[in-house]
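Let's start with one chain on its own, the form predicted on its own, as structure tokens.
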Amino acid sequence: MGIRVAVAGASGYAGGELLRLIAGHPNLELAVATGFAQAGSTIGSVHPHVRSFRDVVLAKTEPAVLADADLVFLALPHGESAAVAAQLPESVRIVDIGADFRLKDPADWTKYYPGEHAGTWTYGLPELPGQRELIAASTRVANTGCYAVTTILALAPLIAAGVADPDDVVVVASSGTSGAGRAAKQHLLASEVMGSMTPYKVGAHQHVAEIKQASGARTLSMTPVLAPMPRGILATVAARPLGAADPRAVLAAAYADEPFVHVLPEGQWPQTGATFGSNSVHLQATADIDSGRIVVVSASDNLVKGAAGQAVQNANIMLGLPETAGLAIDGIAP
């Protein structure tokens, strides 16, 4: 018998990815999976690729259904996790994939999200200095956002080392359509997306506050772009240099012992396809020969390291399991 876990919001893309990862995890056992509109449907009818749980029926998302698990993954829309979490016993560990508990400052929450700030949990990015130990000691962990993790890992070591100016950061990041969730929306129709790239929430994306909080950046301009692909994020992070240190060497030193963060050989640039299906982030850095600005390119799978894989990584740490259990460093290609 494994450690019993529950997935609330299992009918969405992140929830489906959690189910896939749990199915292949050597230590986790699915106790229950819940949905909203899809409650009563089998997992096989909602996620045909998750054959291991094809006959499991999605229950309604109710705290009583989740409370018997050892750990609960909340893969719910932003703003809905807090009400569920408040009704679960303190003995049940929780990893929230939504944004409800990521931000420390209530003013940051009200700037980007509706409703009241629910509070702050331990931030679930193990690769930040000291964070792994905090996660291990916590029963409540807030998972990162997808754009956030891809950008923070590219930027935080440079600011911490005094190599990049925290007051001058610009991010342009492209994401696949799964980052917008599974609900039917006109701008996500194949005929709208295929053959086109579209910026959105320019200068006002909700992950800006999270990136600043975790990376040490003080001002950050971000342009998100919807790309014609189902999954993946490619972020280009530019910052004014402070001194003459080699940014690539700083990143390589920071992540030398990290299993999921890979600084590529010089001359090799990250590509989203190389991260698909993996919990890996690929990084490369250089100095712009004209402006002198530091440029870091970062690639990840928004559904794995940007959501479900990061959640499983955090759960492994919370449960005292090997951090890499059930998670792949290798992507799927072509």
Given for the second form:
Number of protein chains: 4
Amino acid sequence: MGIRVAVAGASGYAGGELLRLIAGHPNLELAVATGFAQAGSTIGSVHPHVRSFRDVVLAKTEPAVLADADLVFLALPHGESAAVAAQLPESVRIVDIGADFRLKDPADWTKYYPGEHAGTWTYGLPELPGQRELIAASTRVANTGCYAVTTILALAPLIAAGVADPDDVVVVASSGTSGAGRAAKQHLLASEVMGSMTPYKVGAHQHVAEIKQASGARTLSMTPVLAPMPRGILATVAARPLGAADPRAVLAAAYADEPFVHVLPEGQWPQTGATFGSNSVHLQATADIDSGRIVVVSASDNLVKGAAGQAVQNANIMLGLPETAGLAIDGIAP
Amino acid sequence: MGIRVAVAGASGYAGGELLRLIAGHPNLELAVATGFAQAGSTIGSVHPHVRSFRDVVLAKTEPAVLADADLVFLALPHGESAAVAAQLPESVRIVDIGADFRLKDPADWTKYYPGEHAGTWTYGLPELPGQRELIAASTRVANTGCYAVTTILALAPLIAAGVADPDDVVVVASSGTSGAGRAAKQHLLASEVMGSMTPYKVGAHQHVAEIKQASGARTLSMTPVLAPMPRGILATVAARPLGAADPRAVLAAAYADEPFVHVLPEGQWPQTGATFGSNSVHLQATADIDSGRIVVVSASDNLVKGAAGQAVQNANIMLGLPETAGLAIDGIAP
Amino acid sequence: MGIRVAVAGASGYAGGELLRLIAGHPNLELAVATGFAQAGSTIGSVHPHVRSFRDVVLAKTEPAVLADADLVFLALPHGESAAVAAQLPESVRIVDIGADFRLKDPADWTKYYPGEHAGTWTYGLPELPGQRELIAASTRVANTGCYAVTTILALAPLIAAGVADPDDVVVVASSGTSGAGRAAKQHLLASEVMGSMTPYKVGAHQHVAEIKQASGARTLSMTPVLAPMPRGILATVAARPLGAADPRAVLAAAYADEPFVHVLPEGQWPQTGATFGSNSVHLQATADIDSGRIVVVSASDNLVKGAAGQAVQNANIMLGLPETAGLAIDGIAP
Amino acid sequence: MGIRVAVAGASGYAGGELLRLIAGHPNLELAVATGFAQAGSTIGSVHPHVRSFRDVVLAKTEPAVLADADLVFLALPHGESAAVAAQLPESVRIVDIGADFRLKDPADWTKYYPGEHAGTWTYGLPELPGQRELIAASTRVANTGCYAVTTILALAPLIAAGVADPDDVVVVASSGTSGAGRAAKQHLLASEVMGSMTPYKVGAHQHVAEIKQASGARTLSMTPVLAPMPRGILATVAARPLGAADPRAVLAAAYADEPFVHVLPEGQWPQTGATFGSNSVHLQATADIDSGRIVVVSASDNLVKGAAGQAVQNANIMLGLPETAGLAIDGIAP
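Take the protein just shown as the form predicted on its own and give its structure as the form predicted together with another copy of the chain.
Everything in the complex follows now, all chains and molecules, and the chain you saw is the first one.
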């Protein structure tokens, strides 16, 4: 008998990815999966790829249904987690994939999100120094954002080491379409997206606050771009150097023991395709020959390390399981 | 200590997929991986997604290197397996992913392939009646072709049940580009493929002989089409009905106990995306309202059930392991 | 001063393509473009690519607005053309891109479409024998369906010449996503479509009736497949041969003088990418070496020859303009 | 009788695009098209989409063949133009699509390209102040690079107006695969590219020198990324502001009279798909709310404004034709 976990908001892309990961996890067992409009449908009809749970019917998202689990994954739209979480007993562990509990400063919340700030939970990025222990001791963990985790892992060690100027960071990051969710919107139609790159929320993306809080950056320009692929984030982080340290060496030292963060051999650059389906982040860094800027490129799968995989990694730590249980280090390519 | 397996021809797409599956397999251990032009390179440079073996160096493809393994996967270009296999002792089990040993009739070989017919090994499609037992008793197994397995599973039970006319079958099947291999060719460039559907080998594809041999079809028209996606095969099989049996019911009965063959609920049609990364085949069937023809649609991942996954499934059977070990039933989507 | 044309339903994909073609047409001038929900918006915001009309505001779709034009293109949802057409004077020429007036037999309409049969207009496929003259003499023309035109051009000459059996035709046709329109639907999201092939309306597509009516086929099985590309239709037509005539020669003779129908040199197969943006259809045919079936492959751009381009071609004929005016013979690739 | 133009290097993507544009140009006539390996092949077999010239046979690239034309487009690999150009009489106008003659400073050439610096021709970017007149007076024009033109148009007016700091510019730019040419290389295979974003030449791209020379930037970090689409460039230019001027207003004023450069309405961001097939560049700019940086996003079609279209625009100017002749302002979408 495995540890019983619930997935609230199982009909979306992050929810579907959680179901896939739970099905393949040696220690977890699906207690219940819930939805809103899709409650009453089988998982087989909502997520045709998740054959393991094909006959499981989605329940309605209600606290009573979820409270029966040992751990609940919340994969709800931003702003909806707080209400559900408030009705779950402290004994039920929660990993929230939404943004509700990530930010410490209510002013940051108000700047980028509608509604009131719900509070702050332990930030679920185990690769940050000391964070793994905090997660292990928590019953409430706020998962990272997808752009955020991909950028923070590229940037935080450089700022911590005094190698990159926290006051001058420029990020341009491309995301696959699954990052925008499964709601039917015209600008996300295949016809509009295939063959096209489209920037959005230029100069004002909500992950900026989260990236600054967790990476130590103080001033950051970020431009997100929607790319014609279903998954993957490629973040280019251009930071002004302080001193002449080799940025690649700093990153390699920081992540030497991390199973999911891979600083590639010199000269080999990350590509999102190589991270597909895995919980890995691939990194490479160099100094720009014209400007001298540090350029770090970071690739991940937005639905795994950027959402469901990160959530399972956090759950593993909270539950005392091996941190890599049920998570792939290897991507699927081509 | 796991069972020691070797991969010959590890630098191609099927080889890379074998490496990924072996890395995640609970019972197998990589003894050696070999290549030709890429011998001497690390797996990390050749397959950036296979992080588990990133520091393993590809050896040269030589029998002495391979003979040390308990089982050898041959992922070589068509026509090159026979020479290597001839130099391996009988005690070393072999699964050949190439076409060399699939066909029984030398005349079929000569009609579709260059060079001489190498011989016939046990046909590695466990879902055919009685075939699982033959595979278990064999030390030499010829893996299926990717179009072949996708089509045969859709067709064989209908012909066996006397429901479809073996003398009048029309197949149109689309394949992702990885089915065409990793050699650099102009017509496989992303620029040429993205946004375009392109038929090839129209009226004369080499899998026709294999499909006929294993499905019982006697006359078959097949049109293969290159589709703008990296993986996946979608086969549409239109067969003249004999009698009025429900084709879906026949398929559902045939595969009721198969872990990897899924006849979808009525009205739900297969899509290749739902099989991505899995060893599953999804099937659906109906009767055409204008012509009365049986139309079966079959979807699979050409690199898994169509190549490396099928090979691991065969190896599992040959080695007395659980048939599903190391293989995913669930796809990765979106 | 050009001939004044109106586009009703200008906010969809066919409407946008009409705007683009009108902007580049030497003889036509845009009188008005109308929409429903988008009325009041500029064309520049609805169709960012149509810079020529960027400041033109979409009017509401009302007969009074349209009646002022010399010719009206109706690019409305199926079933909505009849009501608008009924309120336009006979002196205003109309080309209807919808299905409303294509079918002759009300029973065919009822079998495949909801609502009542609106009537029958001149069928707008000039490459059919004698049809060009009928179109020239008409003030009301029903444009072809996209699957229909691509299939009919491949099939009609073979049936007319007694070379293909009209009672045994199997068609499998893939379409880019723009053929499904611009309404936001989950199954058309980029995340769902990219990397996947998905059949739909298997055994019961509404274009079957239109294809039979115009090609002479009497029994036809058609399977449509949604392909991961924005535009393009690739139809594979497998017909039982009558006699031993070379199907390619029959097609080449039929279209020798047609500017938009291209029978490719022997051995060169059509690809949808080569027709992108053009009003051309590319054809090739062979005899299957196993079954002897005639296999014709036909490629077109569903928004041009399958919709807006065909409409302009019909308009050119109706207005006495050069038939190719404003239409590209060359595609855009890669 | 049109003006007689030649295309040297007609078998590549830029060459094919030139052929398409020439076929649709009201004043130009194709004198000859040449190739290397493909000499002797028909254009119909090399570029199946260019039906207008389907029976034209590619000649061998030899000066004698080209010298007969009024104007020669050189679409040769970088480094090969100089040798051909040297053998053409001054009376034959030349537009070189390659990089050979773009740079003024031999040191810049040596820093980024192999071989010796060939010299400097008039820089073929008519939208730069005063440049149109220089082009009109030249018989030798060096076309812009594709990244270069997309970035320069975004940046030059801001630096010229003293609004952006020339010493601190960060560019991240994504390109479709056709920008990498048509030679068969493994990393350009559809299997490798689809579903993946891949950076390359990070910190050291050869267009940096060209961008600095033409935009006035003095220090520039540029990261190019290969995107999974056949065409299109999306450049994100993040520049440190000098003063508080509205960058959008500066750009709008600079390009008010330009037919091919479109500053979009406030809030509407460029997308590469909207420029497909057109000679247009779409621009938008804002100030980043966290960092205050100016962020300009610029989109173009790399084969049109980034190569063949720009070349035709330059030729039009050199030949005294209307500058927009034969060039589309409207893109093709979706």
